[in-house]
Amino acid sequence: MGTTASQLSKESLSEYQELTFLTKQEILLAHKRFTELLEKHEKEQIDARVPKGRIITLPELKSNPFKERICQVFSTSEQKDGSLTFEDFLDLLSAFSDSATLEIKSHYAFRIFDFDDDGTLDCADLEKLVNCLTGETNDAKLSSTEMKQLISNILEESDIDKDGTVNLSEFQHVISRSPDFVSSFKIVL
């Protein structure tokens, strides 16, 4: 649909509201925040992209251990550089909104945690996931034995078909038993 960064028409606003889980006020705030991230010369460009480096400076993402991966998942950039258009930014905010469904949230969480984008969470993905959550500093990093045991426990609990990986439906099954997931998987501007 494309829109200039400096303006948002009533038609665009209505269409974005229909296509997302966001209210008109949330869309207008998102537009304001997105436009603030643009350089002056970019503000008049149609479908301007904000580089990942600027997106992750947002206070709502700055301390998120998955900020880089979130940008990668929501970016439609052909260069796969994690840059976001306004519509990419709305998709991100919509998936993380309070109104998004469990199915939508779990789908995007799975994509964020699938670091190699192969459609499954394998041991390497699970290790990266644990390292992101625990921090990769030497005092917080798990030993090799602890990591193997934790991944084994995760797979024992989640890998229903016992193929050594967690697929989307297995992930969604686990998430459906986690009552706090929907309320904790959010970003509010």
Given for the second form:
Amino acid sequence: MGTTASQLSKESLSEYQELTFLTKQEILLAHKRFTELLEKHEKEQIDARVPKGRIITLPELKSNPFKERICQVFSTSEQKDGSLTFEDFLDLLSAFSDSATLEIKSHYAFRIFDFDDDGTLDCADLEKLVNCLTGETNDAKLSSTEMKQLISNILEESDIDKDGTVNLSEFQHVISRSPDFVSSFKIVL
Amino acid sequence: MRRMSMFPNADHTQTAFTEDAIWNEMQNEQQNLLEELAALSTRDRIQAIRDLPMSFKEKKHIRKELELQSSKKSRQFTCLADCSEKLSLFSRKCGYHVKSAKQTLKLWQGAMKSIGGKFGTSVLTYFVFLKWLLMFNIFSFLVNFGFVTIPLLVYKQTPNISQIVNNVPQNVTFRGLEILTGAGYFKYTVMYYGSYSNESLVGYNMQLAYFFTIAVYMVLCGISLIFSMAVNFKNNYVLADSASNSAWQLLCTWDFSVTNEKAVKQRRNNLCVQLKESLSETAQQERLSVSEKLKHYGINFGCWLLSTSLAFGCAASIYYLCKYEIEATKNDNWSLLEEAKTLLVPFVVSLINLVIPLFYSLFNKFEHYSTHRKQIYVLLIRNVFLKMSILSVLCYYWMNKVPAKGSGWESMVGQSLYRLVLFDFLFLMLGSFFGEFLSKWTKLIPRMGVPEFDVARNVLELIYSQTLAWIGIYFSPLLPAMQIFKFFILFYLKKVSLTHNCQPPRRSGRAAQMQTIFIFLLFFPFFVGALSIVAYTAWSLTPSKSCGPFRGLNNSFSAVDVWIDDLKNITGSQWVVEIYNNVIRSEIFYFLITLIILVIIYILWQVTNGRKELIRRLRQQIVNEGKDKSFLLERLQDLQKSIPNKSMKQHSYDHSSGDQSNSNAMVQALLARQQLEEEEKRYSIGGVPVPSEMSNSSSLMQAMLARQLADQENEDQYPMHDENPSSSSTLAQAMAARNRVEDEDNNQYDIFNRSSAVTQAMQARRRAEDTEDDMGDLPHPVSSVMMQVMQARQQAQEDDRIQWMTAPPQNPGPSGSSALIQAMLARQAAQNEYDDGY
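Could you give the coordinates for the form predicted in complex with the partner chain, as opposed to the form predicted alone above?
Following is the full complex, with the preceding chain placed first.
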């Protein structure tokens, strides 16, 4: 709002700086990259949306196994089609930036991993997560017994209240104990 | 944390809620949030808004609301508030500018990104480390150049002095070999200690400048190392999981920054292998027989013996070489051959540094360790030991043998350091050429495949060369300039070598911990060693008689003594002398300081122990709560099974009651959830980093059970209750009870987070859905009851917020389940009656 898509006004720039973890350069770069994704007639449009299909062609997301989930999670679209406005895009970059806090990062990681959007990571989510990370078409795929064992290991590790699912706070607890997470949960344009 | 987690699945609950109720709830939630944010200072508020895990629009909305509120408020105040507002805005703007300026100044950003994109964070740590060291050197160069060299150069420019000082002898010419040896012509430049003067230049005391520049630089280095070490250690070790190969560790550390298609594919394969390994690891451990174990220990012992003796052998050979060098370069005017002879020591040292680690890696292949990490650590320790023994021999030689040679010995040490630094650089280049380029081209040994980038070995090389620079700071103040040049070239060299010849690492992980270890290593043997060498030189060795800033003194430190003596004569600076005599020079002062530090360490140690005990207990408590919960869940399920049978026999009103209890459960679910969110909020405000979360929800569970019981009872005793008077009073009772429960509940609120209430809620909802199925779906408008409940709930919450703010109760007590049960019972009864009336 308040921004024409082709140029960022000074006020909106400072607003973006205030509400995200990004610096001025990063915002300008993000804006440049975003407008490149827009079609010609959309460039003048306020709040233009870039559909998911075009977002995931960005080289930073292209080979990411979670690209579709990332779009879904950061999209504010009513139709839940994973399309992003510029502000959604900034949100995405902010959460994946260097200076974002652990809490923000783990929150979004949880939502990305929560494939069915039900607020907990259950067995199905975990299985999808593992498949997503190891690649489903892989020859060296985990067998079903291994998968079962792995999921039970995961639950054993993290499911503190033993309800068979991993909820947000349990997940954040796990994350707080794996120091590599912050540096690896990062996408820079 | 709370808002988004509350409604990701709001559409499910919508079936049971009217839109209004949800809207109200959300509004209420938002209002709370706004109040909370409004209480913060501007800076904190901005921080807090930024930290909210919401979409941009929502954040903007909240910000606008807050601005509206504050503008209303600020009208009541005068220009003072206005001023402070403007000031804070200004400072914020400045902050953003500084941030973006920093962003622009960041070196090698694009290169770093492309490396991270292909090789992941663990390889990136090498480059980050390199950059970090480069910063050290740039700082050191600026300080030395600014405070020591520039004054000297200015002094030399003064016409009448320049003839005396500029004393490059006539017969010394630039021969070219100096670039390698650092001797000859260079000996008379500002590169080394020897050419610095001891005279004061119009009030600028060269001795003091030299002494304090180096001292301050070393101290600053030490402080920054300790700081980064402490921060890293806290984040990466104290909080980290002890299990090395846990499944989550592997899953969480997926590198989102990797953007290369091939690298991603490889990473996936590697992860798969690692996951499989982690699954089979426990089994493998048990299968080892005694003889196998003995064999492993034998091999390990042999390798240790071999590597240690190798290190000793190297050290001894360097010692004899040094002796030879001292013999060979006895006279002052070196011929070319003599000059070339000085290159022998640095050549051998660098060769050892290049070749022996390769042997160590080879040994490592034969050894068997239970984890990959152990293997890396063993390799690290051996390499560190090797480098330490080489450096200590060299230092012994510099500290004991060279000073005996008489005047200008500092410059000689400086020269040998220069040669070492240079040769180290040349061999690093050669190493990456042969190690990485050649092994790619000659595919003679297909078994080895494309080499991986060995982060540990490469980082150790960096640490080694940095140590040389630190030792050399006293003898050759401009050595950092060379180091800057070296690191700069090295960055590009390694980058090219990496992208062309190496494959991404087969094992992901533990990058952060490795980095901590590197910083620790840099600090502990290496920096501390260098510092003690420099300190020993300054305190105990006699400086050269005829050159250098400290000529004529017993040791460098006595420059300070002389200065203090001078100060005694100047009135008004007596206090400096007093401080010097009574604090710096007194043993009691250091004794007291040591004592205080020891006491503090002891106290902190005790606190740590206490915390550990606390963590253990909390864990135990979670486990117990979990057990309680599963037990109660079972009970609940049993009861649940028995209800449908009974209620099917009941009359038609049962349908409504069933429906009622269904929606009721929904309400419960939502309420429980909300309660959880509340708790979480307090928890996060309190900011107590309790590593585990506690469920206090078993009381809730009990309440559910109780209600279930009540349901049954109600159904059984229905005829008696039939003619009961107005249901509204009972409802009111219920509300009151509920309020009370809230209060009590709150009092027992301790640091534990009742997260499992969510689970409870889910369970309840599931149950409700089950019952709905059982009962068949008769739509029944229950929204009014629900609304009342909600209102009561809100009220209760407001009450308990006030309470909480006035006195945050911290005492963990027994669960207030009885009160809750009462409340539930009462409300259930009320609702039943209400239903009847309906």
